[in-house]
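A single chain comes next, written as structure tokens; it is the form predicted on its own.
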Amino acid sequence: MALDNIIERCQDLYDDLRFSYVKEWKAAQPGRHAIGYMPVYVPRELIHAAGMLPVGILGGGDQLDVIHGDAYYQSYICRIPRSTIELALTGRLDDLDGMLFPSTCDVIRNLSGMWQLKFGDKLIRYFDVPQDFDPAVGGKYYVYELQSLRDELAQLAGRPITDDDLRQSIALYNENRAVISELYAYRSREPWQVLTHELYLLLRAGMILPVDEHTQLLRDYMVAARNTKRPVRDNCRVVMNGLFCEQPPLGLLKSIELAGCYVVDDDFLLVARWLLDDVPLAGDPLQNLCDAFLTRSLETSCKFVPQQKDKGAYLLASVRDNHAEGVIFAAPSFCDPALLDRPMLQRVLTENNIPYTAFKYSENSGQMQPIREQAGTFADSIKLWSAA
């Protein structure tokens, strides 16, 4: 498949706020179910093992005018809950048979409550995760949460979800995460070959396509990218941080690139990268998912980090592993997890003489020129001072 055709398909999925693919997928086999989920992390393996389609609901972006949603939430919180409930109130999410709201922040918790009030006839669950990483405490709790979700999905499906069902799904998501890791490594080595806005569109496609179809799409892209020679520019290498929940407008990512920055690592769409290694297939699949979360999941602002761990060590490691020259902190306006963490992360960078810049955005940001100018100035300063 040609590179342009791959990106065009991903763009079509990105632009479709009517979720036509979900409707078509369900119509192809009567009795199918689709379960929506918000950023940042839910165990999609359980949804897939139930024979259902996991569908990432990431707000309305800059394509949706929020009219009804503004009546449900105050103006001093992030925009994603308002645009998400706007999607539901205008019928765009009618083909979803349930919604999962992960443990991200109070706003997402409140959104799950709003969903229960407005759409109580569907499967609705606030999916909590442990804050205590002791296997005997948080581990036991998390296995219970996984089993509870498994039971609710099985009831909706009208059949049990067997351990073998789960193992098959885990294997498919292991493969998907491995290919995404390969794509990220490829971009880090040759960022001129894997443009970040294209990588983002590829990941967004994975929020709606079946996992095996998405894995093949990623492989097709890497083959096409390697066969397409792109110019190498004198850009600086940066890590972007803070974009894990409310998603950046596509224009923002393009502006960063046009400003002279190669993004070599980021933290958007973490559900696809949350678990760092393959989840074992042998043994109890729920326990294996639990152990992976407790011991081999990434660090981010919306996940509890034990006090004895060095705050920001993961960001420093990302800078060094990807040979980045600086960090761009980009957080949605009013995003408490990102904005509360930022001073601690900035301190780590300052102590290690790593330059950074910071700005805020909302998913419907339309004016990108100031962001482009700020990113361009940042890139120029890195080149100037690194050459001095």
Second form
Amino acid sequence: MALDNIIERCQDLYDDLRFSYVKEWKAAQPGRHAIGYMPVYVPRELIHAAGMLPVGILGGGDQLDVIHGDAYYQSYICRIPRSTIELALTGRLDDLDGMLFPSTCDVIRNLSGMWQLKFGDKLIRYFDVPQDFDPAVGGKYYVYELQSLRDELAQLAGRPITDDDLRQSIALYNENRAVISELYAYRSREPWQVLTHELYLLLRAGMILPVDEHTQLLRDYMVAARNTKRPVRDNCRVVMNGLFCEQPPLGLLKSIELAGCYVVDDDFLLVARWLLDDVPLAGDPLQNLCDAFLTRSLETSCKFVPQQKDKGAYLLASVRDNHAEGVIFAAPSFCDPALLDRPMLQRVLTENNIPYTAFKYSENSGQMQPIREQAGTFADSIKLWSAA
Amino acid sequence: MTTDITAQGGVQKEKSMLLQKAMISANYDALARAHDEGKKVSSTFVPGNLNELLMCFDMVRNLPEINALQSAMRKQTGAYIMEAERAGHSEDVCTYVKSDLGMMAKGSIGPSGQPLPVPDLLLLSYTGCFTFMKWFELVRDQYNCETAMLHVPYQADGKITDNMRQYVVMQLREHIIPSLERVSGIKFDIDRLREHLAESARAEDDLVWVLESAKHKPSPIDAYFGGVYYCGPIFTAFRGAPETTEYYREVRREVEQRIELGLGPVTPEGVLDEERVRVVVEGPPNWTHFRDFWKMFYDEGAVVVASSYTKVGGLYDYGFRHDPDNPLETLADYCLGCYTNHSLPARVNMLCDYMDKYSADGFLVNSIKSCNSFSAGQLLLLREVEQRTGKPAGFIETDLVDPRYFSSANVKNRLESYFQMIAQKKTRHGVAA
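What would the structure be for the form predicted in complex with its partner chain, rather than the form predicted on its own?
Below is the whole assembly, all chains and molecules, this chain first.
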């Protein structure tokens, strides 16, 4: 498939706020279920193993007119919950048979309660993950929570979710993560070949397409990208941080690129990259998912860092491993996790002489000129004044 | 018979208020002397506060939220917040956090004017508030002190499961208690914990009696502005201590006396003459203009008969008591049961219950910019309570300790209109009846 066609397909999925794909997927086989989930992390393997379609619900972006949603939130609360409520109130989420709300922050947490009050006839679950990473303590708790989710999904599916079902799903998601890692590595090596707004659209497609279909799409893209020679620009290499929940408008990512930055790592859609290694297929699948979460998962602002020396280590590693020249902190307005974390991460960067810049956005930010100017100035300053 | 009220600096105070003031002052003295006396200091939060456990290790307790609100009442937080923002903290985030960090940046002089020590341990009771986790990461970033994390799962389905309870108990047993032993050098004595828990339960009985006295007409207490005084000791560094039990006995005596005399609550300007409106309030108060804010209520004869803020440190009025027979399990249930650890539907049920039990005329939300744990979902909560109870609801916005976010004229205007509307409605119903 040609590169343009792949991106066009992803763009169509991205633009479709009526989730037509979900409707079609369900219609293709009666009795199918689709389960929505919000950022940052839920174990999609369990949903898939129940024969259901996991659907990432990521707000309304910059194309949704939020009319009802604003009546549910004060002005000082971020945008993603109000546009998510808008999606639901306007019937756009009617094809979902359930919603999972991860323990991302208090706003997403409380949104689970709002869902209970407004849409209580569906499966609604707040999915609490442990902040104690001791396998004997947090692990024990988490395995029970995974089992509890498994039971609820099985009840909705009308059939048990066997260990073999789970292993099969784990294998598919392992493969998907491996291909995403390959894509990230490719972008890091040749960022002019993998444009970040394209990578983002590809990841977004993975929030709705079945996992195996998405894996193939990623492979097709990489083949097509390798066959398309794109111009190499004198851009600086940056890591973007803080965009893990409320989504950046596509225009923002394009603006960053147009301003002279190659994004070589980011924290977009972390659910797709949360587990850092393959989850083993042998043994108890829930225990394996649990162990992967506890010991080999990403660090982000939503997770407690038990040791001070480890704070920000992931960002530092990302900068070093990807040969980045700076970091762009882009956090949604009123995002507690990202904004509270930022000074600590900036301290780590300062101590390591890594330049950074910071701004805020909303999913519906429309005016990109200031962001473009700021990112451009940042890129210029790196090019002009860095030691290299 | 007369009530035991004294005037201090033009403000009317009951004996219990003076007792509490002395307790708080003594704690700030203890904090200032702690390291000189070889004592260890733990910082910890109000919801999920493990005071009884900390006392078993002779640790002096520092509560950053209390420092922030005490500083706000002394008009110090505006400068602290700006100091933190100058250092790169976002204008969007919690002002308790920024007040604390700003205070540290300006030399860690506490609200009493005495220095606050660098904590030896940050006991991060992660209960009902995401920001707590980041707050102590930020404090640790400054002081590099040991942090003990107690993750308390959220009661999303309105119940405490065995898995949740066991998770908290195991954290206490495997991580929290060993950390406290290591930092303090004192071995854990479970019988000492039982004694403190028994003491807590005695005080809790009297606290509930005091809060429920607001069912009387007129209410002898204000369960929001007065309520914060009543809850202060039990929510903070004093629960489980004998002087706290004595404090609550004294509060109860005072309230009993007022009921006997048919008196209303004591306000800073004396006993309220006439109770015209009874309201239930959701959300924390504003601390920077606490007196002005309270005055906007009592000037209109509005009495808060129940509030959710006085439940952030535990829902004692729904039967919870610290249980010395099950010491770690009871600590787990306590942490799990704090108000903001309850789901939105459970909060709606509770508030409707208060509206009914306390014969309230209206429901008011004070929405706090800093506190997403409380505020996210409050507009739906407001509509649900209004719909279910048929009583008028009101909505105002302020902040905890950011003076820039308290618009006096705006809040006053809204409150006056709201209370007058309720009063008119009551009159109409009275005539109709």
